[in-house]
Every structure is written in C-alpha cells, then in structure tokens.
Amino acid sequence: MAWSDRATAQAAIVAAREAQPAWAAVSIWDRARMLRRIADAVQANRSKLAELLTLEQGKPMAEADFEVGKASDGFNLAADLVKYLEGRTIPTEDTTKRVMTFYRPRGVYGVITPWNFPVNIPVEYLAPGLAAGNALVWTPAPTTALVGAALVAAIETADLPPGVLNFVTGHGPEVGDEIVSNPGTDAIGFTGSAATGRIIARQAAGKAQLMELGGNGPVIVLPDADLDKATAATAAGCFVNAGQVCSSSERVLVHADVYDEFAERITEAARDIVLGDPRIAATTMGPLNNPAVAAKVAEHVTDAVDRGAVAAIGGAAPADNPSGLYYQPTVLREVPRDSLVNREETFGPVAPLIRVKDEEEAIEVARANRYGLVSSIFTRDLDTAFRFVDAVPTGIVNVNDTSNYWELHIPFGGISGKDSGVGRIGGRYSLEAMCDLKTATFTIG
C-alpha cells in the first residue's frame, strides 16, 4: 500500500469541505437508509474483513469475526438513533419568546484510529459522524491500514456520495498532524494513547474534540466475591486480544483474605490459554501487534519482577518466537505499587495481582493513578458495590463483570482530571458529540 503525504491529506480535507453541505442537506431518513446499506455491505464482506483483520492485527479468527459483526451493528445502530436525535423547546421568562434547540452537523470531522480494533473503533466515529451529516477524513494506524482500506472498499459499494468519506493512509507526524491542525477540519475524533492525545489536544486547540484514551483498570476482588465469576471475568479482561484493549484488566487489586486462592485460580485460567497462530481455530490468543508493544510488555514485566513480583506463570516471550511478537499469558503475584504495571498502561497479556488489606486500601490504590477509564468490582454486597461506584474515579464501573464489558449504545469514556480522554462514545452520546447544539429564538406578537 502506498502511503499518503501531507498534500494528500490536504486534498482529502478539501474534498470533504466541498461534499459536506450537500450531505448535510440529505434528509435524516435517507441518511439512515444509506447507513443500513453500509451495514449490509460490511456484513456481506464479513468473512473477508475478518480474515484480513486476523492477518494484519493478530487476534484469533473468532475475535476478528465478532469485531466485524459489531461494526455492521454500529452502522445499523446509528441509523436507528439519528431519527430520534431530538432537540427541545425551552420555557422563557419573556412571554413573547419561543426558544428551541436542535442538532446540526459540526462540518468536517477528522478521525484518527488505532490498531487494536481496526474495524470497529473506526465505525464508532464513522457511523454517527455520517448519520449526523458530517463529512469525514479518516486515517487509520499504519499497522492496520490494509483492513481499513478493505472496510472503505465495502462502504463504497453502498454508493456513499463522493467526498463524504475520505480515507488517507500515512504516519501520524505528517498525515495525522495535517488532519488535526488544518483549519479545514472542524472537529477531531481520536482513540489511542494518552501521550498522543495530549499532542492532538494542543494541535486541535479550538476545535471540538472527542477522545478515548488509555486505561489501567483496576479490577477489585473483595472477600465476598464469587471467585468463579471473578476469575473468569478477570482472565477475559487480561487476555482477550492479548490484553491489547483500553479497558483491559490492567491491574487486579485482591483482598488479602482471598488473594492466594484467586491467584491460583487465575493462574490456572492462564494455563488454559492456547497461544499460537491466530488463523488456527484452536488458538485462543495470538501475537502482539507490533515490536513497540512487545518491548513495552517485556519492560513492564521485568520491572515488576525486579521490584519483587513473582511470575506465577509466563513472564517471558515463548522460546519459539521468530516474529518477536508473541508473549506468554502472564500472572504476576505480589506486585508492588511502585511498579510500571501498576502505574502505566501495559497493553499486553499480563494479570498483575496487587494484595490489599481492606476496602480502604483498595480504594486508595485505585485512586492513585493517572488513568480513569474503566474499573470492575466483585462483591455480593449492594452497599459495597455502590460505595465503590462512587469512590473509584473511572468513567465506567462494572459490577461483577469483566472490565471489558461494554455495548455499542452505552456511554464510554474517561473521568475528568485523568488521562483517559474527553467526551463519550457510544450510541446517542457519539451522535451528540459529533453535532453542534443550535438554539433558535423567536419573538411573537
């Protein structure tokens, strides 16, 4: 695939600006019909997209197929919800006034997406963006640009008007920078790392920004937890997509009363994982996506062990690892609070178990972190659950389920004051974020 340059990105923005007014003038019902055609096109290409997704990203075929199916669902969801994106009439003190609000597209939306879910995460922006009447300029992560191109090819079969969706490949410092900083883009949507998010926030100053950034759990397991449920859910949170999920169970805070039993259970769950070629049906975990991620995972595990943690299982790359991208499912016991796996986003197949003596310490450790995306709490007590929901500073708190639990219509994003993003994606919340709220006042009599 040929990489685009800054000039290509500029041309794409011009095309979007020219196409957007006509697209915004299309009735909402007709836009919804277009989105349904796109959903059908994605579904018709499901097998091809899933196969390419596995080859390029590295996740097992079952996970890839699930992701493509959710991408098709995302277009249908936006088609449903945009019809009910209703404004309000507002009472006024002045009896001669009538005031109403309604939603209008922002204009040209720049979208930058990552490699861990390279089909569904783009759709989290593309579907509501198109439904709302925006024109889009989208650049994917370079390591998964091929499946991005295949997704656009499928979308093109639905006869979307030219210029409404513009796909530009290339590297962030050139193509991404142009999309973010060019005055021709009115708003920016980004999913990725907190470090890149900070750069984009500066470059896009003054533009509307919708950003879903990094996470670091935590998962909290209390003495009254159903350990069967907690183990299965936490293992899924640690090892699905080889841990390369922003909502992964990146650190696991376990009460001392159940620490040893939980550690044994999750070690056995890790032992059951089949690491291997993601194209083989028996494989349940594939490689990491790129060398930088593999190096980071190794660095974090080594740091934890050097500080006193013990690898109950894994803790290294497998012996047969010619690509250098495979890493064993790993459980770390007695992880100290000053280790990188507790303080940073590891983004790999690691379950770092931190022992806490009581609920107060669990809350203290949970709060002492710069991320604030998703957390989980396992307890049978409703009062305790609500206390943790209030106390833990994350945008989502899942009670008695994996940190990865989410559905397409549920608001997803980070808490204020943390490094996990701005705004909410998901369902109606994405639509609202990708629109301007306009107010009209009328004088009568």
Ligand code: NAD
Second form
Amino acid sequence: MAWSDRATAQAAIVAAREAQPAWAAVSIWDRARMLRRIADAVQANRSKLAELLTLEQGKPMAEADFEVGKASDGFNLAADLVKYLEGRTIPTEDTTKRVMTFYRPRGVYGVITPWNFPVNIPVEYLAPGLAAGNALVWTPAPTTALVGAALVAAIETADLPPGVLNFVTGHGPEVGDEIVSNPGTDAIGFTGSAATGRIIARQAAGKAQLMELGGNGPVIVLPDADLDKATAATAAGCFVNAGQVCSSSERVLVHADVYDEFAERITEAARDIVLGDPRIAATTMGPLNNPAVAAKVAEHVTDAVDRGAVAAIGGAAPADNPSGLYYQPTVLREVPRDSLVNREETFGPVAPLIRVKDEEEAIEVARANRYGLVSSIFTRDLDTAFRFVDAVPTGIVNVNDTSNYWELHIPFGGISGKDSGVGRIGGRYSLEAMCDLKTATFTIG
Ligand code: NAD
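Would you mind generating the form predicted in complex with ligand NAD now that we have the form predicted alone?
Zooming out: every chain and molecule, the one shown earlier first.
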C-alpha cells in the first residue's frame, strides 16, 4: 500500500471543495438512489471485502462477513432516513414572523477512522455524510488501509461523481492532521482513541466535531441475574473481535453471591474459544491487529497479576506465536480495583472479574472511571435495572445483553464529562450531526 502525504491530502480537500456544491444540489431522491447503488456494490463485493478484512485486520471470516453486511445495510439505511430529515416550523411571539429550520450539509467533511472495524466504522460516516450532501475526505488507519481502498473501489463502481468521496492513505499525524487542520474541511468525524481525539479536538477547534472514542465497560452481574444469559453475553462482549471493540466488556463487576459460579462459567466459555488462523472456518478468535495493542494487552494482564489477580484461564500469549500477535482468551479472577484492566481500556481478549459486595459498591466502581461509553447490567428486577440505567455514567446501558449490542439506527456515543467522545452516531443522529441546522425567518404582512 502506497502512503500519501500532506500534499495529497491537500489535493483531496481541493477536489472535495470543488465537487461538494454540485453534489448538494442533487435531489435527495437521487442521492438516496446513489446510496442504494453503493449498498448493492458493497454486497456484490462482499466476499472479496470480507476476505481482505480478515487478512488485514485479523478477525474470523464469519465476523468479517457480518461487518461487510452491516456496511451495506448502512448505505441503505441512510438512503431511507435522509428522506425524513425534517426540519421544524417554530411558533413565534411576533405574529408577523414565520420561522423554519432546515438541515443543510456541512460542506467538506473530514473522516478519520480506526482499524478495529475498518469497513463498517467508515460507513457510519460515509453513508450519512453522502446522503446529507457533504463531500468527504477519508483517511483510514494505516494497518487496515488495504480493505479501505477495496471499499472505495467498490463504491466507485456505483458512479459517484468525481471528488465527492476522496480517500487518502497515510500516517495520522501527517495526513490525518492535514485533514483536521486544513481550513478547507468544515467538519471532522473521528473514531479512535481518546489520546488522538484530544489532539484532533484542539487542531479542529471551531469546526463541527463528531468524536467516537474509547470505552471501558463495565458489565455488572447481580445475584438475581439469569447466569446462562449473563455468561454467554459477557463472553461475547469480552472475546468478539479478540476484545478489540470500543463497547467491549472491558471489566466485569460481579456480586459476591454469584462471583464463584459466574467465574467458573465464563472460564468454561473462554475454554470453548478456538484461537487460530482467522481464515480457517473453525477459528472463533484470531490474532490482535498490531504489535502496539498486543503489547498493551500483555502489560495490562501482567499488571493485574502483579497486583494479586489470578488467571483462571489464559493470561499469556500462546507458545506458538511467531507473529507475536496472538493472545489467549483470558479470565482474571479477584482483580483489584487499582489494576490497569479496571482503570484503562485494554482492547484485548480479557475478562477481568472484580468482586463487589453489593449494588452500591458496583455503582461506585462503575462510576470511578475516565470512560463512559457502554455498560451492561444483568438483573431480573426492573426497579434495579432502572436504578443502574440512571446511576451508571455511560452513553448506552444495555440491560440483560452484551455491552456490544447495538443496531445501526440507535444513538451511540460517550456520555458528557468522560473520555468516550462527543455527539452521537447511528441512523438519524448521524445525519443530524453531519448537517448544519439552518434557521430561516420570514416577516409577512
Ligand atoms: P488511534 O487513535 O490510534 O487512531 C485512529 C485514527 O487516527 C487512525 O486513522 C490514525 O491514523 C489517526 N491519527 C493518529 N494520530 C492522528 C493525528 N495526530 N491527527 C489526525 N489523525 C490521527 O486509534 P486506533 O488504535 O486506530 O483505534 C482504537 C481506538 O478506537 C480504541 O480506543 C477504541 O475504543 C476506539 N474506537 C471507538 C469507537 C466508538 O464508536 N466509540 C469505535 C471503534 C474504536
């Protein structure tokens, strides 16, 4: 894969600026038709894209196929929803006034994406961005640029006008920084780490920003939980995509009354995972994506064990690990609260089990964290569930399901005051975020 540089990013921004007004002038119905053609093009290339996604990102084929399917759905969804992007008519005090609001494209939208879902996360911006009439300049994460290029090649077959979607590979601090800082971009959509998000927020000061950053669970298992459901959902939350999901079940707070039982069950679930070459159908967990994430996972597990946690299963890379990217599915018991796995995002196949004595302690541990993206609570009691929905500071609280549960049209994002981002993606919420709300006032009579 060839790397572009600042000059290429600048040229892409110029091309986007030139193309955007004509694209915004295309009727919404015709833009929706274009998005449906793109959805079909992604479907037509589904197996090729999924294969490349597995090769480059490392997730098993079934997960890759699911992701590409969702990407196609995302274009169809934006095609549906853009037709209902209704403004309002607003009653006024002054009887001579009529006031209306309209959604208008922001202009040129810069998009910067991570490597963990390198097909679907870009589409979370590309589909609503194009539907709304923006032109886009997108840069993918360097370790998954090839599948990004293949996605763009598929999109191109739908005959999108030149300059409306621009794809620039390269290093974030160069190409990404140019997209963010160049006055030619009007708005920035960023999904990635909190550390990079902070840099981008400063560099893009004054531009509209949609930021989807990291997360740190938690999952809370209470004594009245359906343990079969809680175990299966938490194991999925910890191990899907080898734990490299922003909504992963990064830490599991288990009530003392069911701690041992739950720990044994999730250890068995981890034992069932088939770690191996993601191109083989039987594999259910592949390697981590890159050396930095592999080093972080090892550091976090070692830190927890050094502080007194016990690995019930896993706790190390497998013996046969020439790439250095494989890590065993791991369950850590008796994890102390000061461990990195509790405080920070690990982004690996680790289920850290923290023992809590009652609901109050569960809420206290859940709240004491810099992240606030997604949490899960397992209980059969409706009052308890609502109490946790109110008390746990995350943008989404899933009751009785995996922390990874989400659908493309549901608002997704971090809660205020934490490090998990700003704004909401998902369905109509993405469309609104990628538009300016324009107010027109009329004086009559
Ligand atoms: P990252 O922040 O390292 O990189 C993300 C992107 O930013 C890459 O494309 C990178 O090239 C670019 N970048 C790096 N430095 C830049 C700079 N100075 N200016 C502009 N762009 C720059 O994140 P990552 O390791 O690729 O992804 C993992 C992170 O993403 C995790 O923290 C995860 O939780 C988060 N994530 C969040 C969501 C969500 O929806 N909230 C979804 C997926 C991943």
